[in-house]
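This document opens with one chain alone, in structure tokens, the form predicted alone.
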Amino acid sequence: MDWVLKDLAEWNDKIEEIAQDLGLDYYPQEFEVCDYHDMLGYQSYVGMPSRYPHWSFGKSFEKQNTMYKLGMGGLAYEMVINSNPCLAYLMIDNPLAMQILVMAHVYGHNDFFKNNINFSHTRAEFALETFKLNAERIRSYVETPSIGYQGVEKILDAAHAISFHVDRNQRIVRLSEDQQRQQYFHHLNKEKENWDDLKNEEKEDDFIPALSEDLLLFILENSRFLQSWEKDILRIVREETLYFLPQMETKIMNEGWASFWHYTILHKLNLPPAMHVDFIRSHNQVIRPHVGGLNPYHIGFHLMQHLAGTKNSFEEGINPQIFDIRTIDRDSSFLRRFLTQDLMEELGLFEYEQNNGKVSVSNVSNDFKGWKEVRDTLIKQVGTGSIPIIKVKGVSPLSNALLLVHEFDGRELELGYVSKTMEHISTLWSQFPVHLETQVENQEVTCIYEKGNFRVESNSEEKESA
């Protein structure tokens, strides 16, 4: 170890001074030095120092620990929490040059957390305490003799299975069904005050409420047989999911923003030559393209550098527009707005597909039409784009079956996962049937989970019999 805490404090002061001069606006920053074992634990808890007990966290820790010891996987260079004050971890084994890079990188993340609109609902000032209190509540249920660990685990397993089936954009105000009905009649006749007249004119039957994609919330509010502690667990899982969701939706932007600022700040630090070489080497390792996959640092950094106008030199200054982009965009809109054909060619992006075990390139970026298809395929896969959208259609009045519909976008669901997920949903729906409409092999079907059995029925057959 070529540093002591005093060295880190001195370099942090220099970094913070430059960050302020460059216009970064961030929460108060705190750093914690930890060893590899602690870092693995934080990674397993998705950065949080405290989480409720669940086997999935232990599984993640053991997997990462085993891969690290066998030399098959490394550790994160840094880990930073969206909190106020902002907390970040520094690996004790990292050399001074790496610690300086990490600290500069953290200030970029900190600024992003504070200013990007997608994080505005996360209540950063209460984040650490909220996760701690959630953990204590879950442990209290585990220690309750009438509930126990198995009872808690059963609900947590089911809640985790659908944890990302919540409203994905918290900035959109969702209207209740009554509010939607009121708005519907208002648009039919803005001058009529008595909407009962409109109902008498048989306009009520034309009203169709918007489907909700917040499956967790629907079950929480409408499952008649869940006990209060079970609903509280669902509430905790949903609350923590909504906290982490913006980080998923802005991964490319967030890492690109932080990488751009660590690169900018360290060039202004006037590092000693030897340390500067170490910095360049570490920086290139972070943003290098990955074989067989996409590196969000690579794409994000190059887009941010292009938009800032500093690719060739810092002398002309930084385009202030990037601060507006940092504030209002998420990955999907960021890529759609700014990932041009020229940039895609420069990054060497292409699309491939597998047919009968063979891999073939289906689209390339230097093609006039193909580049848009490559971009759109990428956009489909960023953030929660790889998670299917499942909406609540309603509840059957006769069987109390939960009726769901898959928003089909050309990608079929894997029926093995559908079966297991519907089993978990049935657990939360007090073992009543669960129906899911989707498409399989260009045919409309309904997946049904009922009394422990899973089956798939063709919707065309039902229409013919009707």
The other form holds:
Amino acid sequence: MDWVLKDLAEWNDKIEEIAQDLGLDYYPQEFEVCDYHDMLGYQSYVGMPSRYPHWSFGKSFEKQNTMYKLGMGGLAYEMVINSNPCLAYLMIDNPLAMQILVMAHVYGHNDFFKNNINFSHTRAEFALETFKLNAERIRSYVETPSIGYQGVEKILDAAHAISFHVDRNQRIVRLSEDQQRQQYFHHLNKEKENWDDLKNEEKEDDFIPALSEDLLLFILENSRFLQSWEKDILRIVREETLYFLPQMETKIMNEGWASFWHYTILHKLNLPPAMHVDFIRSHNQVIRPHVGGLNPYHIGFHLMQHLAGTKNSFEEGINPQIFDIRTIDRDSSFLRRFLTQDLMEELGLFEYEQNNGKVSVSNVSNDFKGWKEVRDTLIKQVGTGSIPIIKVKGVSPLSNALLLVHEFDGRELELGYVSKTMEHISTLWSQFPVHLETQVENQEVTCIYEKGNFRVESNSEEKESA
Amino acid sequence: MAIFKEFSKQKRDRSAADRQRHKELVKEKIKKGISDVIANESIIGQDKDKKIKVPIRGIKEFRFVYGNNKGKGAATGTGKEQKGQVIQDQRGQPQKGQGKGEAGSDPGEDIYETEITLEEAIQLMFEDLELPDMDQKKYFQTDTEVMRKLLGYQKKGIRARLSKRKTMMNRIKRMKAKGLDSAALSDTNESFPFHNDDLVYRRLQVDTEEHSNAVVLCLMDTSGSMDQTKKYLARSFYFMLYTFLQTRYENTEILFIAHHTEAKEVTEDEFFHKGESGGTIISSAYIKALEIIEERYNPMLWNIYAFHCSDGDNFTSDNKKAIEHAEKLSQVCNLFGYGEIKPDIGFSWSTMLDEYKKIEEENFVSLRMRTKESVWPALKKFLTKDKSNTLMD
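What would the structure be for the form predicted together with its partner chain, given that what you showed me was the form predicted alone?
First the chain shown before, then all remaining chains and molecules of the complex.
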């Protein structure tokens, strides 16, 4: 250890001075020094100092610990919590150069949390308190004799299975069916505009309410026999997901933003040469491309640097437009707006196609038409794009079956996982049947989970008669 | 001005409980996985130290995920990728799972493959089993003798058992590794303190000697009609039983009786490895067993267990006698189990299982084993407390 706490505080003051000069606007910052074991611990609870008990956090710890011990990474350089004051962890074993880099990086995240619009609903002032209170509530259920650990675990297991099936974009206001209907009629009754003659005439019967993608909320509101403590656990899981969701939706931007700022700040810090070399080495390690995969740091950093206009030197000054981008975008819009063909070629992005085990390149970035395909595929898989969209169609009046639709976009669901997930949903749906419409091998099918059995039925009638 | 919170050495292992629960779940999985392995592995006569591999799917957190049979993805490449190029070994990409409904290959997939010894596996399997009704003759149990001796070393222990020699050696090793030696140290005034990792303690071995007064009689049909498959099943059954008894009841006496038209007591080796031929007279084995019990194992003092494996092809004239003696045997035994081995599904006209239905003794259990997979459930059936006299198929 080549530093004491005083060194960190001194460097921090320098960093803060530069950060403020450059226009970063962040929450008060707190750093906690910890060792690798603490860090693994924080990591397995997504950084939160308090979290409710569940075996999956233990699993996460074991996995990361094993990976760390085998030298396969698994240990974060930094861990920053979206809270006010902002909490970050510094690892005691890191040399000073690394600590400086991490601190500068943290201010980038801190600024992003405070300003990016996707985080506006996460109530950073209450974040740590909320998680602590949630943990206490769940612990109190564990200690209730009639519920106990097993009871809580069963509901948590099930709730975790669908935890990401909430409204993904909190900025989109969810309208009730009545509001949607009103809007629809309003639209129907208003005077015709120039273009409307070209459209097909719409009738009242055409009104179809938009399906909700907030499966968790739907179950909370409509499941018949859930007890209040069970609903409370669902509410907690949903609340915590909504807190973490913006971090998933802005991973590339957020890491790109933080990396851009640590890089910029460090160039203005006048580090001693040896430390500067250390820093550049660490920086390159962080933003290196992962061939065959995607490194959000790599893509984010290059895009941010390009947009800031500092790619070749720091003399030119930073394009202030990046502050607006940091405020209003999320990964999908960010990439759609700013990922150009040139940048994609530079990043070496390509698209691959999987077909029964064979993986082949389907599009490359230096193709005059194909690059857009690559980009769109990339956008599809960032953020929550890797999580299938499941929407609630309603409840069947006779069997009380929960009807779900998978919004098919060319990617098939893994049926083994579907059956187990539906089993969990059925637990929350008081053991009534659960139906899920999806596509398998170009066929419309319905997956049905009923009375402990899972089956897949074809929807097309011609197929059945054939 | 940021606030810095100093590193605190006071540790609280916050994830301990969640890790513990995860371990429990993994162990449950292993247990389930093992009975599959044991059923499939040919374990007879295997060295107990033999390592077997038990694949366990990690405790999965199921969610809706995309499969990998079809679909597109984007990735960073080297910039040299060509359209249509097949990437065979894509690093960082999940491996393909096999078949529909099989485990997916999303990033959440963890497959553990534990390697455990046969003995460990068997112990895991046998965890819930015991010789039923063992307690009733506890009164006669000979005293347990406890011996203590120091054997081996361990990292944790009480002060009194600190091994000073080993501890000192560890310190010196650590010193050398740092490139220091005692001469160099004594020049300067620096000390080289002991570290927690240096400490080594003697381990206390507790030897217990138990004299449980139980005897298990293994009776096996070795007649000509017992073909290779049947004998294999019977031996699998006895092998498991034998291993179970050896691991769980250190000093239980086991003896082996092989029979065709006549029965004789044989050694363990002969029992498991020798083949015989000839007709079948089941009663001969029972008579032999009763004889041995009368001579050597007084039912008042001994817990007696008898198991008999046969294909049920008995000389019809002997049936009545067999039942009679089976009843007698049941009366002196804590448990008498009869396992009929019928690998062929076809109709069989002379089977002892039907005959044995007439036996009304409560501690008589009869069942059928068809395949090697059914051997383990059979054993389980025998050795669990709940043993209603029912047929199992």
